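Coming up is one lone chain in structure tokens, specifically the form predicted alone.
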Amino acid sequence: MSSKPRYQQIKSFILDGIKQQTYRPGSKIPTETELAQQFEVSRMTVNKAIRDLVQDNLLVRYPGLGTFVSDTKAESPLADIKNIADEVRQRGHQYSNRLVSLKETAASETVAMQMGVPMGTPVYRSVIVHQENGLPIQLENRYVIASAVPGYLEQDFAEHTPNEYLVKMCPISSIEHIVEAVLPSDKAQELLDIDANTPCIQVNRRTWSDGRLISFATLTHPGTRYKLRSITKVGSI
């Protein structure tokens, strides 16, 4: 039997339903009465669990209609680079990540072309799943020039993200973004916990420091959980 308080168990149940897309954005969750019967608790206990999730902007209540999964998507600026952990926390949500891989490898033909180096050049590769309130929102597949950031493999990316570390070690002088709509690869489906038909936003990002290309990253976001924003300043009309 779980040692969690009952309202926490109900929160976890609803969060799991959102994560597994049993409850999709805009869909209605079970009523307080139904949840109270299922967990054999009072409606007051259920109400506390739902109230917490409403405060976290994961659920929204409509009087007379019920409680629905929020369709608000995580949002990032397209024309800038921000630390995804900071973005999540600024929304008042909990950031976490899962390190899938961190190793040295030889640049393949594709990676070498993107990074402007000969094939076989030593590069570091990190694969990380970034999560917001436990829900995967970005799969980051990043390559960095090993000679430019020799301490990359020794970093604890549970404490700071690759973006945060690279900005500190190699201040960014310019960036390139290429955005496209894609369907997820088999690996992306597994790591982002989505199905093959989930539309995704894929950002191919290259970053330079002092004129030298440092990093090439492919960032894959489930389209149902994420959006990108671009603001361009123009002169007065």
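This is a predicted model, so every value here is computed, not measured. Only the largest set of C-alpha atoms that superpose within 1.5 Å between the two forms is called the rigid core. Numbering follows the first chain given and starts at 1. What changes on going to the form predicted together with the DNA:
- With the core held fixed, the Cα of Ala217 is displaced between these two forms by less than 2 Å.
- For Leu65, the Cα coordinates differ by 2 angstroms or more between these two forms after the core has been superposed.
- When the rigid core is held fixed, the Cα atom of Glu190 travels less than 2 angstroms between these two forms.
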The other form holds:
Protein chains: 2
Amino acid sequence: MSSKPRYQQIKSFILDGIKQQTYRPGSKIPTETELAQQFEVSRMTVNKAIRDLVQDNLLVRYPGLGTFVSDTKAESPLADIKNIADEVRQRGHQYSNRLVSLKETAASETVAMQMGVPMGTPVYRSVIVHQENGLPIQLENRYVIASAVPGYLEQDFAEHTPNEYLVKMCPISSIEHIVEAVLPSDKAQELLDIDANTPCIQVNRRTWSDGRLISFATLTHPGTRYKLRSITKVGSI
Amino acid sequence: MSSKPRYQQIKSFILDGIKQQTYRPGSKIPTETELAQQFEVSRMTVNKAIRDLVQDNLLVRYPGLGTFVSDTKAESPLADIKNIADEVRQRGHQYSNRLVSLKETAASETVAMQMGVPMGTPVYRSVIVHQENGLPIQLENRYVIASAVPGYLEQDFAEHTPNEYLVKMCPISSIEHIVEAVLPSDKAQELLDIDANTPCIQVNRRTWSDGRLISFATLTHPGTRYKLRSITKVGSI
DNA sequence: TAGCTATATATGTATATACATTTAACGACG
DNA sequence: CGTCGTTAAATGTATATACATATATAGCTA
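Right, and the form predicted together with the DNA of this protein, after the form predicted alone?
Every chain and every other molecule in the complex is listed next, the one we just looked at coming first.
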């Protein structure tokens, strides 16, 4: 019956303010002292809440000035993969996809391990083939923690990808990509219309929202049809 | 003349311990209380130092158990592949390499195109096999604009990688990575000791210093022995 | 023997307080 | 009119302390 920690409540308050546009990008949020008075907590508790949000890139702080809502969306290496639909359209090509499977299931042992949840936890699983000008370029096999994204099964993925729905529902705070080279499984060969000897890039992606892991996906691209590109600005060395 | 904050000194102490392998991946570091006594600071100060390192994915904490050095693969936002030597050593393994070729040459047509210089421009070319515990894990084929990095040929690459020398010589301002999946060339098969059907990740990397392109490299990893990992904080809402 | 119960240990949260550092703004002075 | 110094405001660092929570272990009990 323990309620959430006080600093979590303050985080939620600020997060809501950002979502509701009460605090707009670039604008100043109340000072630590003000929030401490408002919530009747010590300044250090407010400090912890704000520190967390700074870590998530939602706020920036300037000593002597105040705390402000970030206006820059951190440019992400591998950001391109994030929105394959946009990427395809940006090339002036036609994007389409084919929903192979979409259902609620219980986490298997391997899935449970990847997602750090108990075996049998309810998850949504979707299998989608993304196509560029009708040619399959990516096989997406995704698991989502059911409790985190209600309404996932009712989505129409013809127009919007599952990922687009995800980022709309919960603010993604962190993404992990593990990239490897593999040969395609039988199922992948069939769905991507390639033969057994076509090397593929496989991206294993996990996303977190506010510290909680909410999705795990494997994205398989035929090496002959797809490349990942990332440009990184380096501060100083 | 202000010295560094106390918590920074404690961070450095722990970081050094990790680098020197005093604290190995998976092992337990001293408790907050112990560190507080050792440094004669309050527990909260130690807490701050450790929190920072947890945020950087260098440590993981378990309530009731202790604080441990992460054993996950070097968190390389692709940019950090640059230091494969460190990455290997951080895993507690032995790094070595084999210099296959190192000489000055004139840019061929394809190289010239990749680097955006006239054909025949003097470049240094090096071919190196990087090894983890004696097993080849990366084939590096690198071209460097000769005028940008004098002394490149005289380097001893046994201890330091070409990349380490590069970043020491010129401050890298930008890095481009293009990742693809390929099957290895005959030469790559031989040097990496793999067969023709082993899928490989090939990273094509170009680096700029102060707006000028200074190097182009292709890094080939057997998919069975190497994965790229990247974690990205996202600021979206 | 299986299971329950302290108990010790280590991290997690929270408070009240103090002083340091950074920045903007105001005002006095030349 | 511009410059310098003071002050106020805000975040940054640090301490001492208290209690909460999570985990493993040892010992007791049925």
